[in-house]
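Here you get one chain, nothing else, as structure tokens; it is the form predicted alone.
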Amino acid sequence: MEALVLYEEISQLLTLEGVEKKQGRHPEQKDLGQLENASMVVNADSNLIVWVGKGDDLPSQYKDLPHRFSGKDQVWIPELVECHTHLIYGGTRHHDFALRCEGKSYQEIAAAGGGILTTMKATREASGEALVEHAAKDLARFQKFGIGTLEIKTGYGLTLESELRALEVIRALSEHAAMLLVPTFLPAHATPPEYKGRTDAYVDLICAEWLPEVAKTGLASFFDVFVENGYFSAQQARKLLHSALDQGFKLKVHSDQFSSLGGTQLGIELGASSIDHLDHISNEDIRALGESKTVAVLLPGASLFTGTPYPPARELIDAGARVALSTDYNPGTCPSRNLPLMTTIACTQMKMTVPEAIAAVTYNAAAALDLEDRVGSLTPGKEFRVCTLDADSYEALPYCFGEME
């Protein structure tokens, strides 16, 4: 009992117990578990939850903890999770922004040697002192935003050694962080320039060479590819994918952002994880995700940066799909750390409801990186990662676009 911590008097606080037993799917205002004047038990030296339920409620062996400190005047939700960022990087790509703002299209910049190029170039330039620097300030701006657990993919180096070198980065991160931290492998984010022309000889190095090496690391978690024109084509997403398998790897898959290749179809065969962006996703794949356990991950504010489509999240909502919201925080696309304001854009552009917005920044997102029995709701058994508002109710998260205390 000496390491057990008693929370009371907490003004509203948001379990998600509803959402985590249906699994994320259709949440609705009562699956969120709404309580009011609520109580927590939290045991200090495992920094789990305990009991958690109104305060009027508490079992008896409760009553008398010495440790106890008061949520008066607080709304308390779980603690955000960003599931999708490529937060190391060197460089800025102000100026591809510009160039949009001219009438260029994002592959026409690309194809210029903007883009994911341009900040190639500068990551490889940059030291590990440099970049770890960097992405510290990054994940300490994010953390204002009541965020708890963040997803980093690599995919700005495309060598072997930046790769890893960027893995490395996330692993000191992660030795100072109060964050969680979950590292994916992203070299198929673009062929990099000592390839141009011979993609398939650039995906047989990864499968042979990189992806064993980067296994017997232990350093990322997640294998990723980035299926679309120009890029990398189902076919070698899949010879991709298989030997990420083979290596242990858990996937994931940026699919149907500007054109629908058949990435999310690959992605539910294999059984990935999430499946990221899907603006462009057709009908039949909406109908196959709201059958499967992979999570929908939509990304609107690169939309709203890059002046696309938004991801139809109504209908694969309505299809029975599992949605989390991301920022997809990068240089090119979306250079934000604002996840609560990726709520407001998901709630007035893609016609989702607060409680799903909520559970897609929660439970969702936590599914999403294959941590769901940890994080993303508060219940007993589960980390105590809680983000507190300075507000009187949970739904001042997407209304204040993001400004909150």
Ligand code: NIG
The other form holds:
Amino acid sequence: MEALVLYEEISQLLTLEGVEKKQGRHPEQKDLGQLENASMVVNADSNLIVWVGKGDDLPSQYKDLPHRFSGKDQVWIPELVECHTHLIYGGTRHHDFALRCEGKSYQEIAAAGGGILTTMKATREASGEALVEHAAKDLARFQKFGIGTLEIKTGYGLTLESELRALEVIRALSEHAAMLLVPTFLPAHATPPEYKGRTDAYVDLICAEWLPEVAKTGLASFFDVFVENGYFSAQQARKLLHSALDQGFKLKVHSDQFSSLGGTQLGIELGASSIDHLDHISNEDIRALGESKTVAVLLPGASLFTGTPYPPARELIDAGARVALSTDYNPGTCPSRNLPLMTTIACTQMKMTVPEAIAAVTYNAAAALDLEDRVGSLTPGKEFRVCTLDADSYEALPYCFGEME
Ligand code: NIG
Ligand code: FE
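Since we've got the form predicted alone here, give me the form predicted together with ligand NIG too.
Then the entire complex follows, led off by the chain already shown.
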């Protein structure tokens, strides 16, 4: 006999059924699957949702289930999905921030020896235990903000050994975390000092040696690359992404953060699961992304914190793109783990609607991780992963403005 559990009298629940049907394009209020006084039946063995609907419509076979709980005065939405973080790192970057406040740009600070390479140095020097301890604290904080699924990138080791160590840290965290963690290999985050002025040779090394080694370990699901002036060109990224595909990785691309170099077209062409940042995306690429399956991951916290333009969310959504939101949590451009706050910034600064923002941190963020069949909505067959809001409506998520925990 299956161990079925009944949750009843849930004051408000969002299934996101309509968002799911539209695969996350043009999400509207009517797509959120809003139910008042809802019930849900869950299989406690598999942790999968069996039935969800209005309390009055509960099928008779579930009416007398012995295991039942009340959701009175609770608002249930899908547990949030954080689809872009760089949370394995040592040290801090408050000095970069102080320099930016004096007028220096992100690129100027990086060129003067700050930026990613400062964090790389601190990460290489940190012990494995210190990295685990630091990351575990971050995960606990993310969990407070209602997040149940979270992607983590490497990219602050930049030697094979230290990149593998970051992936091992993610694996160690996965063993204990209630969260679903998704590991991404990002060795092409910056050219390490050992390869200064020889980025092509570094790219060749990743393709010929690192990708096959990491593929063998099975420690990473995705491969990512930072396409930007001073980092990796579209041509170098093409080589890297092709090798990653050959080795069985799924793809992500950091593109158009400070300039538009062709990374977006490349990501679309190669079927990347997501392209992230897009602050400087061209009109032509907006149209192309709107017609593709690739998710546009927008990172308002990074724009806010570096004082650079916000991405054109309205244009992307109106073109039909599947738009997700994320913190981009990292020590340089967004040290915040507050994903609900990103929905507020998206609504006020990027003119997204509340339903669009809700879809962007649930179903569409799950799609950016190829996990939309498991998480990001509350419909039969999906994992029972719920974010309970201490509020009287889901609209409180962006409204509470940095206070929603
Ligand atoms: O997504 N853009 C590249 N990577 C990070 C920043 C990393 C850093 O500055 O340490 C980002 O914003
Ligand atoms: Fe990033």
